[in-house]
Each structure stands twice: as structure tokens, then as C-alpha cells.
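What follows is a single chain, given as C-alpha cells, in the form predicted on its own.
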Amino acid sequence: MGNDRLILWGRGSSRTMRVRWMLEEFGLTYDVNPIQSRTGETKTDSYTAINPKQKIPSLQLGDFVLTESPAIITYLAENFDPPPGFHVPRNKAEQATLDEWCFFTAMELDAHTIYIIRRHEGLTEIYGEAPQAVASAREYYSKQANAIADRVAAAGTYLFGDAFSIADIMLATCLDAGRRYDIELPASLDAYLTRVERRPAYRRAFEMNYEGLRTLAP
């Protein structure tokens, strides 16, 4: 791919916050096209031609276009030389393991509970009101919480022992969400985010991809 540079599109969202972080964890030099969603930013002709679904994230390397934050992440810890410390599958079934947190917390964490609570409490102007599907949303974010939390609890500082990984990046994220929509975490998880969020990479991220949006967490 020559010469080209990493262009992440987007700022603003936990799904953004994911590759900022992940670049960031890497030590790559990259640059943003901060757009929002909501603004109009993305139903542009240019944005649309390069991400149809008129959604962010999306990295760009050269004619080189992925979007979806998990596949981007991956990607990204695939194809580039990860820094000391980070968690890099040594056979088949530590990947698999690394696979199912990412599809567990992609799916029964972010599109099954948060991503209802989003639209139909937060962006209720949008979505309309769901109260019933809100609180069944929110019922199940508790449940998924509490049958990972003694696993969490036994695996270390992280994930996978003292090594970081893109797991901890999605879980952290989506459990972030559910703190900032005031669902009580189990105590493990509780501490495991915290523990988390005092990562450099994950700081510097969380200050450029909320600027002037969120205020960041002591």
C-alpha cells in the first residue's frame, strides 16, 4: 500500500473511540476526518462513496476502505506490529477464545442492549419511545454483565492475564456504555474498567475522540 497513511472518519461515538483507541495502543501515525453522525457529516457524496452505509467509523488506507469497529480493530492488530504487552493468539483455540469475547460483547452487549437503550431513551426525538424494550434491554445488559463477571474476575488485570488485547478494547467500551446509562456493574467488572481506563492510549483517545463532548473520567 505504499506510502499512504491511515485516515480514521468519525470522532464522537464509543464505535470511534475503539479504533482511535486501538491506533493509539499501536503507536500509529493516522489521520482523522472527525465527522459525527447526526450532523448531516456523513450523507455527504464523498462520505457515502467511501462508507454507503453512511456510518462511522470507517479506515481508510489508500483505496483501501473497512468499516465495522470490531473488523477494523482486528485488522489493525493483524496487520501491524503490536507493541509489548499486547495479547497476540498463539494457536487456534486462543484465537477462538479471543473471537468469542469480541462477538459476545459486539452482539449481546452493544447491538442487543445498548444500541436499543441509545435509540429509544436517548435519541427518543429520532427512534421514539420504547419504554418496554428499554427495560428488557437493560434487563439483559445486567444479566450478560453478571455471567461474565466471575470469569473477568479469574483471568487477571485484562483478558488474557497482564497482556491487553482487542477484547479488552470492546469490552471496555461497552461496559463504559452501560456505566454511562447508570446500569450497576458487578463489582469485578467495576474494577476491571477502571483498571482499564488508566491505559495511556485509552486516555489520550478518550480526550481526541470527545473533545468538546465529554468530560473525562478522574
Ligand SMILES: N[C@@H](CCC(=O)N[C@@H](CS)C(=O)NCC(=O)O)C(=O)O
Second form
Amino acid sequence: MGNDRLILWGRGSSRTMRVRWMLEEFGLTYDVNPIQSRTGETKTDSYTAINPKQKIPSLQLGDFVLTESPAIITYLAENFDPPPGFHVPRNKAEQATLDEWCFFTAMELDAHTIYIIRRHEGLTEIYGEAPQAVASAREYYSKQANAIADRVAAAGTYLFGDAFSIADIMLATCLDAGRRYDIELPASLDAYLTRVERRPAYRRAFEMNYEGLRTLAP
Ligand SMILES: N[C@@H](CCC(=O)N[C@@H](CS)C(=O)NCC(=O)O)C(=O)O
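For comparison with the form predicted on its own, produce the structure of the form predicted in complex with this ligand.
Let us now look at the entire complex, which starts with that chain.
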């Protein structure tokens, strides 16, 4: 890695929040190019050379570029010194359980539901109206949230007991989106999210990621 600095591209979205939060949890030094979606900033030639998908976030370290928020936070977890109390899988079964949480949140909560609600309810001027798809996505989100409620209640403070992990970053950012879309969360998930959002790194990352866009709950 030499003397290269970590550079985060993007701010203002739940996916950029994941990376910022992770960088703050690990106490890493990084620079930010605070480009935002739907401003044209993701479509410039220089940014398209970094991320041809024209999306944020991207992470740069010298010549190495990584996109996709779950992949970026996994990379950071696996390649930098974890802070005390951070969950590091000790065997393949623990790694698989961590993967299970990350893929579940990315696919079942983010891709199958939050994206649909965001695009076809919040951004209809770009993506068009699709009320049936939105209603179905809302129902599906609730079904999946209920399916994990007991497991989260039994897990302890975080998904891996007292140890915080990238799975918590994935789940919490997806639950925060559900709350913002006025989806009623099961009590155990609501309490879990409130607990996670008290973490100082979350609060620092939120203030920077959403500056001028959202206000941190007290
Ligand atoms: N799967 C990607 C999704 C990234 C994504 O959809 N980013 C949106 C903002 S949340 C974006 O950059 N949109 C481009 C634009 O609207 O200009 C990830 O998790 O990083």
C-alpha cells in the first residue's frame, strides 16, 4: 500500500455512509471527494474512468479501485487493523455466517426492496411510477424484517454479541432506510438500530456523510 492514501468518492447516500462509517470505526486516515448522485458529478469523464458504473461510493488506494459498498467495507475489514471489539471471523463457519448476513442485507433488504421503493416512490420523475411494485416491496421488506427479528433479539448488543461487525453496518443502514420509508420495524430491530446508532463512529460518519441533507437523531 506504500504511502498511498485512501480516497472515498461520494457522500449523501446510505451506501456512501457504509464506507464512511467503516473508515471511522477503524480510525483510518482518508480523503473524500464528496460527489453526489443526480448532480452530474458521477457522470464526468474523470469519474467514469474510476467507476464506469457512474455510481458512488468508490474507494481508491493508489492504482487500486473498488466499487460496491459491501465489497469495500469487507476489503477494509480484511486489510486493516481492526479496532478492539471488532468481530473478526475465527473459522470458515464464522466467516460463512458473516457472509450470510451481508448477502441477506444487500440482496433481500437493499436490492429487492429499498431500491424499488426509492426509485418508484421517491424518484418517479427519473424511474417512473410502479405502485404495485412499491406495495409489494414494502410488504416484502416487512416479511424479511420479521424473519430476522428473533435472531437479532437473541444475538446480544450486535449481530455477533458484543463484537461489532460489517454485518451491523449493512443491516443498520438498511433498517435506517426502512424507518425513513415509514415501515414499522419489529421491536427487536427498532431497539437494535437505536443501539447501533449510538456508536460514536456512526455519529461522526453521519454528520459528515449527510451534512446539509439529514439531521442526526438526538
Ligand atoms: N450496489 C452499489 C449501489 C450504489 C448506488 O446505487 N449508488 C447510487 C447512490 S445511492 C448512485 O451512485 N447513483 C448514481 C447517480 O444517481 O448519479 C453499492 O452498494 O455501492
